[in-house]
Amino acid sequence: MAINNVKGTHDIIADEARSFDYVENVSGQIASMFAFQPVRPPVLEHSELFIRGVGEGSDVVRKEMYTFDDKGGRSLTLRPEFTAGIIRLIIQNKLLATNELPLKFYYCGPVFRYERPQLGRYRQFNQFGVESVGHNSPYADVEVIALAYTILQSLGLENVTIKINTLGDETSRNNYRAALKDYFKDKIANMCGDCQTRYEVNPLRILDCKVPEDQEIVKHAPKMSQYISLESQKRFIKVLDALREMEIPYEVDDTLVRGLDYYSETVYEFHYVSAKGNDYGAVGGGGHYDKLVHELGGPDLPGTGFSFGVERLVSVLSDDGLLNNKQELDAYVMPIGEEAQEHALNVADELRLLGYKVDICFDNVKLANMFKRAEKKNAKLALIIGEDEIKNNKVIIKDMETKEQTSVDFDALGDTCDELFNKKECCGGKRECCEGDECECKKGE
């Protein structure tokens, strides 16, 4: 019987994992110009942890974590989300203490829940996003918004949008979950189950239920935005003005919460729709929070952050045509015989040392199924080795773009390759320019 992967998983396989690693290094490179650094915090941390940072009255914690003991009787959870582990890292490595504030950094990696498997979105799926802790400023929650929106802009997405709302410091958010427990005691017991748990342990919780009958319901209910205290107010309009400031599209939406205990103040969600119509809701999301820090362990200091799901990025950039995913070699190294399959071995690592993509035929099969081969690995040289080639130590190199050929010296090899890539990319590979001495606009030097 055959074992396949658990549900809710999926294997990563080539041209999708170089789709992973395009989002991942694009959204790495512009966080890295922001001037956030890169940690990895373990995938294991002990349960306490995401109960304590994340909320017991999240559903992350009430239903979706992997929870088990250990051979030592400790409770340990994969992660369900970053931003704990982060500030468990920060406080454990006394990090608040011996760096400028903020402290900003950025992660990826997966992460894992238990829900129902939907589009772009598994059981274990991976996130990237940033974490900035030290600083109360509103402007250090407009920079990591602008931060994700141009990740989302240098992946080629176009109309993202920003639904952002405040949640108000506690005294808010205290005054409305009383306004909200009125509202909803006398419906709660004809709403859902998870409604009736929320209504109990954080009311705010309602006001995300998915189940169509409760929605109508929560339409009615008091807006977060009538209980906002007159700081929490200013905070928010500089945060908005800020951002039109930046010319970065948003639309408030009052019922907006995110699904996290810690959030407070600002918090925001990026939504797209895909060219073919697919809704993946929000791609990512994230907000500002006060309490978390001290609540594990270290000083009384705020922070903000957002994660995107990378499955959901790349699945929206894959509906939208803006991934070029295809596997593309420098060269082909064709051996004709067995004999010339170590000098392909040379000539392979020749090139590879000069930092070319390079792949070998092992196969004894005729030079056009090989030419074949090297098509459909979108190869730009052949390498051809045959026993002429073997006896005067040449290679032969053919050009698949242009079908031109030529027969070098192996000692000659990589400075051929180097004129010929130059060439390639000289006013976008027409290389007219190139002929003879000169290269007139200089991009082959």
Contents of the next structure:
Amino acid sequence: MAINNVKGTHDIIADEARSFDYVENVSGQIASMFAFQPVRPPVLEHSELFIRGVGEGSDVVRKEMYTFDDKGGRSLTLRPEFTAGIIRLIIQNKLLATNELPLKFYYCGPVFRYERPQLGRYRQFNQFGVESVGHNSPYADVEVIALAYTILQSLGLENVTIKINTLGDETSRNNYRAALKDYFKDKIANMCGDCQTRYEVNPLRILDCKVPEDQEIVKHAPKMSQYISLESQKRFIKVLDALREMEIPYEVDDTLVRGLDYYSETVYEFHYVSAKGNDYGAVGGGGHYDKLVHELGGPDLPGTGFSFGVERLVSVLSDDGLLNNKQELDAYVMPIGEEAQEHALNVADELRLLGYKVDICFDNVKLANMFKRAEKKNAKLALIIGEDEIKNNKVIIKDMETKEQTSVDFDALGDTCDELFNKKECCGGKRECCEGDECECKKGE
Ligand code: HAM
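Could I have the structure of this protein in the form predicted in complex with ligand HAM, to go alongside the form predicted alone above?
So here's everything in the complex, that chain up top.
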């Protein structure tokens, strides 16, 4: 019997994988423009990191972690998110003491959560995110939101809704928690099991309950905004003013609490409903954290960051026709017969070394069939090698669009392709002409 993939995981193949590469590359390039540097923490961490970092009261730690004992009896967990791991990496490598703050890192890779799979919800999915650690300025939050917004704009997602809220400082949250406990005291017995646990461990999370009957009760709960300290209110206003100044649209949503326990002050989520009307859930979310670095054994310094769900970004981009993920080739080499196949390798090699994308047909199929394959791969040129071409050291070049065909010497293949592609940019010193001052490639610059 065939073996299938694990429930909640998915295979990302060819065109879709190209879409993932595209989203991750655009995001990484823009993060670099904002002076964030790449980091790659391990997928496996000690379970304790997430229990302490993400919080025992969060759904993620209570029921969604892939945790197991390794052969040495250590409790390990496949990361359910990046932030705690990034902070661990920063503390362990003593980066806070030796660098200008904030430390700015970006990351990308798979995360694992044991959730009920549904539209936009997987058990293994990919996140791209950033953390800016060690500076308490509200403008560090704004820089991170501006970065996320720039990425979404660059991907073509124009109508993103940024929901934003403040959870205030520790005193604000303690006061609000007490008010919520008081409000839910005589109602909690009739609410769902999850809410009953949240009532004990983190009553703020009750506001996030998706059970319709519970939502009715939640509607009339005290509002967080009434419990935010003056200091935190001032901080939040600075964030909102700066966003307005930068023309970054937002909606204040004072029911937004986020699912992970480490947040304080500013929190936000990025929502986008695709043109097809599919709502995959938030495409990203993040916020400020005051205590996480200290909680994980570091100094008393805050951080701020966000993560995108790459699957969700790819889904909305695909729904809205914003992905160009088809394979494209510069040339498809079509050898006729066994002997020509060896020559095909040389032809492909010559062009690949010049930076062209080239594939070879290794099947002895009819020429018409080879052309069909070239079309399917969106090849711009078909390069035909038959008996005559081998004998005369030539290649036939057929332009797949104009259907024009020429026969060129093998030695002139690179130059002919450069002419055909009107290649102006410098080849980076791979051609002979680059050796002298009179570089042909550079004339086009
Ligand atoms: P999060 O909101 O838990 O935040 O996840 C970030 C994004 O990951 C979500 O907005 C969503 O797009 C995606 N996501 C979450 N769960 C799933 C799932 N089961 N399947 C597919 N996509 C999913 C964090 O993880 C925080 N670490 C973000 C952060 C960084 N906060 C501060 N710094």
